[in-house]
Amino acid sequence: MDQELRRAAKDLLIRYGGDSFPNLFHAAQGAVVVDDEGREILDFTSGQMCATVGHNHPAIVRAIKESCDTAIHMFSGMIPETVAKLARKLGEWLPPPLKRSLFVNTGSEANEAALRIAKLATGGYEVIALGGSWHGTTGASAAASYASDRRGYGPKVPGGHVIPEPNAYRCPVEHCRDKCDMTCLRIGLSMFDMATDGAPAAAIAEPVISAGGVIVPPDGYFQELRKACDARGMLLIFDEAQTAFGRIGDRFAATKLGVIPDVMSVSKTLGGGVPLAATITSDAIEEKAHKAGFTYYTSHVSDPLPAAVGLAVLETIEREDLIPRAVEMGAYLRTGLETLQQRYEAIGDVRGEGLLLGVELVQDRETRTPHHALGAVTTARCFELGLSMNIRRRPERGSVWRIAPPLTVTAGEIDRAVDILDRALKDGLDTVARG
């Protein structure tokens, strides 16, 4: 441990919000980090939700290895040969018509270029977003997510129209319990035919809201939000940052829920680590997005040594065959969560997909009023035991652990992830109760 290099991350970087530790990190492989002082932690968030196929794959690490001999960086104009590859090979994952992709850094990028691309082709500027959503940090990315951070900046991007998340367990317009009838988009939907100037664009989603609590819309819901697109002449955008490549037991939530989207944005899942993201849409879309003047020259599109990083992710996917396996130990995670759900009153809700899973803390059942004190107490001393997660804290919606270990997640992983969850609410619990 070198304490002059914790001062320096201390007093010299910008704190820029989020979970933060003490400690600083020295390297990470699969499913675990090492800190400066040593101790091996269990990564249940993969990274930044990024670590797909697990940090430093040995598939990974190749393909940087392989782009520092050949090409890092281009010019914008220039497209490289790993460009070309990745674009093919993300086509034949795409379901039709989708084949089109722009390749950037981010998933605020990736959602800035598919908004732009929705205005440009509708001749719109409306743009609808769920409750709770989280679709980046920049100007029209910004203005489209509700889950948290939005006070303060100023003026959003004109446009934004919020309407209320399918949330059963939590309903947001005090509908339904438990299972959601579809209200909130009914209201939603008038609430935005009520105020539109008339200019409507698109609607964008997470097909699971996961900042705003890993909230799994009910069935048919987005058959539903497609319909109510088409009916106002407006283009459906899906935001799978965390739900592609996998994660949810499928190539994307597109295909597992049986509707494709005019344009999708991917970003996390796809880089494996680096950042990378990319904005597909369709040969019709496209054209008429370029007739109208589309532009998205970043000092960084069409990277090599990015491209080449994803097109490893993809593969590696494919001959480890991590999409099944996805689906496999993201059942046997949830049954251990459920052990402990029956174990623990303050665990009120267990939800998700495949391995992006959702743990809502209550004081107590039938209120459901959140439990923020034991999620705070819990998030802390699960790291001090050994194991990292990510606490979701909306004030008005609740406390909610999102887990999402790397595909690669062994059984032995999760026992240990569970017992270090099970020892730390019930230590959490003790805590809380002396006040």
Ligand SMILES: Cc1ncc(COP(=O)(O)O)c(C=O)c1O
The other form holds:
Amino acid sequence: MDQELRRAAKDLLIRYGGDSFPNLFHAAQGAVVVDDEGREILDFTSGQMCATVGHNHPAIVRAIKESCDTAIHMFSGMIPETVAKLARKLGEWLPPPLKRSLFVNTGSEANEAALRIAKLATGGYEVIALGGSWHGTTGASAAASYASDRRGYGPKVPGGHVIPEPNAYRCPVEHCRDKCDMTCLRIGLSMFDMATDGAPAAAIAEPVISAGGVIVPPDGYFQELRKACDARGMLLIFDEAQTAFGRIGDRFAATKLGVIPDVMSVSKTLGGGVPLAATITSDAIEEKAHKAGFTYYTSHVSDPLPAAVGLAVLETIEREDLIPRAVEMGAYLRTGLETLQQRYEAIGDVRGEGLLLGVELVQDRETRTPHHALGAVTTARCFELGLSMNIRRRPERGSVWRIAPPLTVTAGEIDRAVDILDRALKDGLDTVARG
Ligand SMILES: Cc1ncc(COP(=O)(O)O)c(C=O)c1O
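So that was the form predicted alone. Now I'd like the form predicted together with this ligand, please.
Every component of the complex follows; first up is the chain already shown.
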């Protein structure tokens, strides 16, 4: 370990928010990252939720090397062959009428472009988003995000409306308990109808509200939202940054739910760790946006290297049959977490889909008072014991471990992680009790 290098990281980098570790990190392979002490740590966040096929998968490494022999970057008006190939492959995966893609870099950008398309296609500018949502950090994406801190950055993009999220465990309208009856959606829409300027453009939603605490909306929720959008002339946008390409046990949340949005954004899980995202829509909406003068011309739109990686990611998911694997390993991990729930009163709820799981920590199961202190100490203890996972802490909405290993994770790695969670809970409860 190089102390001087650690000091450089501490003194020379802008602190960009979120929790960070004191250690530096050296390498990543499969479901494991290696720190600057040579310690192997299970990575149950798949990097930043991106490495669904595992870190440094040989197919990704090969695609990058081949790009170095052909092309890394091109003039944005030149469509590289790899981009056409990725569009064709994505077309095989997509539910019709979703078909046309724009390839950009990050999830924030993909949502930015999705919202621009919705505004041009409808002529409106108002955007409904869900409480607890996270769509990114750029202008319009940040304006539609309610899990992040919005204070201090000045006026946001006009036209934003928030509706309460369908959180059955911690109902934001204090109405349901354990089963959401969608009162939140009805109230949210009626408030929107009161507040609208008459220029609706879109409703944007994560099919599983991830950063907001791994909240799974009830059956029928998106069918209702779809109808509400149609009735108001708004487009429905699914932000599938975390749900697309297998993580929740289907190609997309859209295919799993049987609800096809007008526009879909995909990002994290498409690039497998390389910056790649896409905004996807139908011929009809693309035509409307194009006729209205749609532009999204950036330095790295349609770049060949990330497209080659995206193609390798999709081919790897197909070849290694990773979607059924997410179902199987997700069920296995969930069983492990539910076993812990039976033993620890502090685990109030275990939820999620496939390999995107959340564990909510509470002071007691009756009042459901969030256990933020336990969330903090258990996350730190897990890291000491060799497991990296995420804690989502929101003062008013609870403390939730977010657990999302790569789809290539083995049963042995899951056993090890559950064992570490067990020890971290035991030690964490002792630490909290000692004050
Ligand atoms: C659902 C969702 N959408 C969009 C984003 C933003 O993506 P990016 O950080 O790649 O800009 C995130 C990031 O965490 C996300 O979780």
